[in-house]
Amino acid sequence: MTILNPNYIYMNKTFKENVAVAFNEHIQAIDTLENLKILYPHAQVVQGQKNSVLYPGFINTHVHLEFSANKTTLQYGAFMPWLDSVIENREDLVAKCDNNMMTQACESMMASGITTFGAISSFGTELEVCEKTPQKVIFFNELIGSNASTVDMLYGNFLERLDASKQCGNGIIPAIAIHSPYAVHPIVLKHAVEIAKNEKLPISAHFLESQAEREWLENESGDFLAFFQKFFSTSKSVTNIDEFMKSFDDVPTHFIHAVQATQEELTYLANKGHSIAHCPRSNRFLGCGRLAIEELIKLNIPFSIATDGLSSNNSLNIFDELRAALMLHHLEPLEALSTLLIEGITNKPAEIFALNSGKIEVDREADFALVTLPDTPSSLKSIALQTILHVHTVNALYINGEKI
């Protein structure tokens, strides 16, 4: 048994002062810490440091490490010259992003707090380096291929790499990712889904990334026109927009990005009980836009805060991307957004994967974030702006009650 004190505790939206936590691989009792003292004598007590904050271990929910290689390869600054340059770079960027290379990538985000993480799988190269992280992995193994001549083929390769993940141990959570509407044949799709919903795995599906995706589900027309008669010699989509949403109308999914959504699809994605993964630094950088995320607020939708892969971002650090959103969603109140950003790293997430984390409660998993502010907080209300601005590494990591 453990029990941890540290000067502040986060705890339903709110921060406590004088509170510590008893745990084992789980959390046992919070209290003061005289009382866990009396309850469990024989407890190790750790101290925080001055200024100490407790944090739920940070969850991620959209990671592509199979890219990991990347740092200035790929073109920034808007989407069809980005993906030109991922088709372009693919195979040299994949061959040169090895084990050691994604678990490096894994070790920079648990120095950020992230000890669940949601890895979106093209070819299943990381599954060993998920088995072997000490943090927890929902493996979202990536369904892709819309041209009928090969998709029996991609969707084989698919259903090998989802049984891989089912065979792993404790760690690995199996899950199905669908690339997109313009690269998902809808009779796969609908394969897909039936077996998210029957054998009731997390799914997510990249979703309205950019204006030049809206453009060709709508009219096929635009920027994607003329990349799918270079690469696959049609001008035809095979799906819009409403078959698409529709398509997961009866399993809850995990749509990323969503920046080109209308007012009237978000309605939809809300009554149909979906939730939304927001990449600010991503959609920056491909130059998509910004997510309303006031819309998801009015709308109820829940929302995850995610770093994406470093072919769209220049660090895994979740600070670095809450710092981002801060300072994106202008029209905010500045302490109740930073609230609802670092509910969008601990409780949003698990509450939309089912995660018996992302709280510090009773019977919830131990996995902390231990931090420390740079000087004592003026306002518990204020301790999570401060914690966003001032915070850039933990100071101690644990996942399972298990110090890493």
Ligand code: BEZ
Contents of the next structure:
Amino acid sequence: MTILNPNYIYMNKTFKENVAVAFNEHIQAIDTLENLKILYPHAQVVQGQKNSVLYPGFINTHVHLEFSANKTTLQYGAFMPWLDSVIENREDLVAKCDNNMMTQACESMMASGITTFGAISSFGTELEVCEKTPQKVIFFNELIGSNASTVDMLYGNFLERLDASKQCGNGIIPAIAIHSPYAVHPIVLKHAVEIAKNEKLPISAHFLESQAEREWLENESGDFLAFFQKFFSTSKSVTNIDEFMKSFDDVPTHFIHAVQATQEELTYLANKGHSIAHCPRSNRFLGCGRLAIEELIKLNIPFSIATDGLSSNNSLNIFDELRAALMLHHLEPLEALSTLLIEGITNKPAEIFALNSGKIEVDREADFALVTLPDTPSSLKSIALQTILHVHTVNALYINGEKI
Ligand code: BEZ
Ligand code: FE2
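The structure above corresponds to the form predicted on its own; please provide the structure of the form predicted together with the ligand.
Time for the whole complex; same chain goes first.
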């Protein structure tokens, strides 16, 4: 048993003082240090530094480890030139991205307190690294393929990768990722959603990331027209926005981005119990616009904050992401937004994916990120903001009660 005694603990969207946590693999008790010492006289007591804050381990719901080799290769600024640059450089980037590089990506996430992440896997090449990292991984096997002549083969490959992820032991949660409305044929989409529903697997889908995607799905025009003519010799979209959304009616889905979704579409998602992953830096770097999180708040749609991959970001540091979100949503009240952002990497993703972590509460898995503020906060309600402003790396990370 370990008793951890920080200055502040993040619980139920507030910060508590004079409270410590006793845990082994799971949290056993939350009480004053004195009471916990009486309850567990043989426990090892770990005293947090001055101005230390204990958070649940952070959950980064959306990252593409396989593209971790990108630093300066891909074209940022607008979605279509970026996608063109991905197609042009994909093979090289994936070939350059060896296990060592992906392990470093996992380590950089751990340095910023990430104890669980959602890995979007296009090829399955990161499975070994995900098995070895101490972190918990929701392993989203990606389904892609809009072209009728190749889609069966691609679906078969998807099933094989999904199977391989099911063979892994603890730490890997097999899951399904639908690439996007424009890149997945509705027939295989239906099959994959059925699997998610029947086997209760987590499912996510990129959705309405760019204006170009919207234009293509609505009018079969815009930048995607030339793209599909060039690479797939077609001028027809395989689906539209309504049809795509309706495919997920029976299975709560984590929709990634949704920057270009209308209020009506967001309302539809809310009514069907879906959730959204918000990747502020990725959206900014790919010229996709700003997700109206004020609408999500109004509609009460659960949302997570995620880094996306290094193919559309400059780091996997979750504090960098939260700082970007603070600046992007400049009309939101600062302290309230900070709390929502912390919720978006703790309790919200845990709720969305039914994880027994993300909250400091008895019986939850003992995943923690311990950080230190540079000075004493002037109020308890400012701690989320001050954490986002000042913290770059954690002092300690615990996964299932073990110090990493
Ligand atoms: C496809 O496989 O159909 C596809 C892949 C990337 C972008 C668009 C379509
Ligand atoms: Fe993504």
